[in-house]
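Take a look at this single chain in structure tokens; it is the form predicted alone.
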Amino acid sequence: MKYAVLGAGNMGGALIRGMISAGIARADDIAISSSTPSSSKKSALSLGVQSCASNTEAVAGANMIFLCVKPAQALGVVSSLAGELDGKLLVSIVAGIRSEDLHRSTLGSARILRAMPNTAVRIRKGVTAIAPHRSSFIEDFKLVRQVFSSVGSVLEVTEESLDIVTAVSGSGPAFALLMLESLAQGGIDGGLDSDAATIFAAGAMAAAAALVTETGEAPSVLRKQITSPSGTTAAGLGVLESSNFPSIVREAVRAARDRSVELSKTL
């Protein structure tokens, strides 16, 4: 397989690093391009892959193309490549851009799948949702699943679910990192040095995630197990609950989902 990655940003780079690290692709099997040639060259140098002067050049020798550009650019990029995508597999990781719109932009020439990975694909611990389009084949799905399984876990979803998946899984790590920052700052406020506070905060977040994924128990059940009546944890949770923390988080998820829906309607 030969791969093209259109867009030299964080997610495209994370996916490339994961694929190479997992051994699913060699660096010389991957070509990248960007709207800014200097950015493409810089990214290619750091990743060890081929830099292309244009999207057309990147796509020319590829079987599978990953669309990793910004939402506002996606349909324009695909339209400009319609003649070059004939019979090829286009995998979009762009939030909010519907498969049918992508397919229409290729003039029906390409096979389309949408995937929503999160940034942890960089360290092969990502979670990716894949939604096939009617233009794709089961073999295409298997190939895309193989790629993303090499950098984490994969779930098949309907395209209608991708907006909420984007909010929870795609944006969720940023929400969690804000919580981590705040937790660490609380440690610093209490007298810990910055490095120690960050290590303890990151360990707490990792512990919470590991408990859920490895025990299979519900977060609410695990939280109750950790919380002793009238103890330190109960005191802290009382502040979060009285400050409406759970509702604030749910509202953040709704806002991210709504923005994904909005993108599909405005572009």
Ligand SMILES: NC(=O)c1ccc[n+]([C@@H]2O[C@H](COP(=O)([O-])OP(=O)(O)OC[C@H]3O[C@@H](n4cnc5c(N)ncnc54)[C@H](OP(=O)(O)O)[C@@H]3O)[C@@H](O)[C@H]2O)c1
Second form
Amino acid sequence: MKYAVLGAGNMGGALIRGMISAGIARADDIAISSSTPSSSKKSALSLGVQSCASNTEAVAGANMIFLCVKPAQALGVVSSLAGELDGKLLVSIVAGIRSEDLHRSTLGSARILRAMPNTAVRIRKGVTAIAPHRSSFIEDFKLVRQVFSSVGSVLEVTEESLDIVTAVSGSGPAFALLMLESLAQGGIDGGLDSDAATIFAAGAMAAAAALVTETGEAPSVLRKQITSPSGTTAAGLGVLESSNFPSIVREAVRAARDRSVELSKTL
Ligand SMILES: NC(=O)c1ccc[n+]([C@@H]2O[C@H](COP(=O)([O-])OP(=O)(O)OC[C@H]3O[C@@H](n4cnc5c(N)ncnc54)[C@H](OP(=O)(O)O)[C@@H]3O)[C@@H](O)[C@H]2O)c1
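Please supply the corresponding structure for the form predicted together with the named molecule (the preceding block corresponds to the form predicted alone).
Whole complex next, starting from this chain.
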């Protein structure tokens, strides 16, 4: 399999790093392009993959193409390649851009799937939602699932649910990082040095996530197990609950989902 990654920025780069470290692809089998030949060269050097001077050159020898540009560029990039995508598999990780719009932009020539990974694919702990489009076959889905399974777990979803998946899973790590930063800052306020505070805060977040995924118990049940009445945890949770922390987080998820819907309508 030969891969092209159009837009080797944060996510494209994270995906490439994960694929290479998982052994699903060799660096020689991945060609990348960016906004300019010099930027492509720079990214290719740091990722150890093949640099291409244009998107056309990148897709020429590839069977599977990952579209990893920003939403505003996605349809323009795909339209400019319409003649070159005949019979190829196009996997878009772009938030908010519908498969049908991509399909139209390729003039119906490419087989399309949408995937919504998160940034942890870089360390092979990602979660990726995959939504097949009517232009793709079950074999395409299996190939794409194999790639994303090598860098984390995969769930098949309908395209309709991708906006909310984007909010919870694609943007979710940034929300969790803000919580982590705040937790660490609380430690610094209490006298810890910055490194120790970050280690404790990251450990607390990792512990919470691992408890949920490894025990299969509901987060609320696990939370109650570590909250003794009138204890230290109860004192802290009381502040979070009385400040509407749970509804604020839900509001953030709604805003991210609405932005994804908006992107699909305005582009
Ligand atoms: N960040 C996340 O956690 C996340 C999660 C899931 C999905 N996504 C999706 O992933 C996509 C990329 O996000 P990102 O955070 O990786 O953005 P990013 O770091 O800005 O990367 C975008 C890349 O696209 C390149 N590019 C711009 N115009 C191009 C063109 N005409 N042809 C080829 N490449 C071009 C840029 O090149 P230059 O460097 O030369 O400008 C850059 O390498 C977005 O659509 C986003 O919705 C992101």
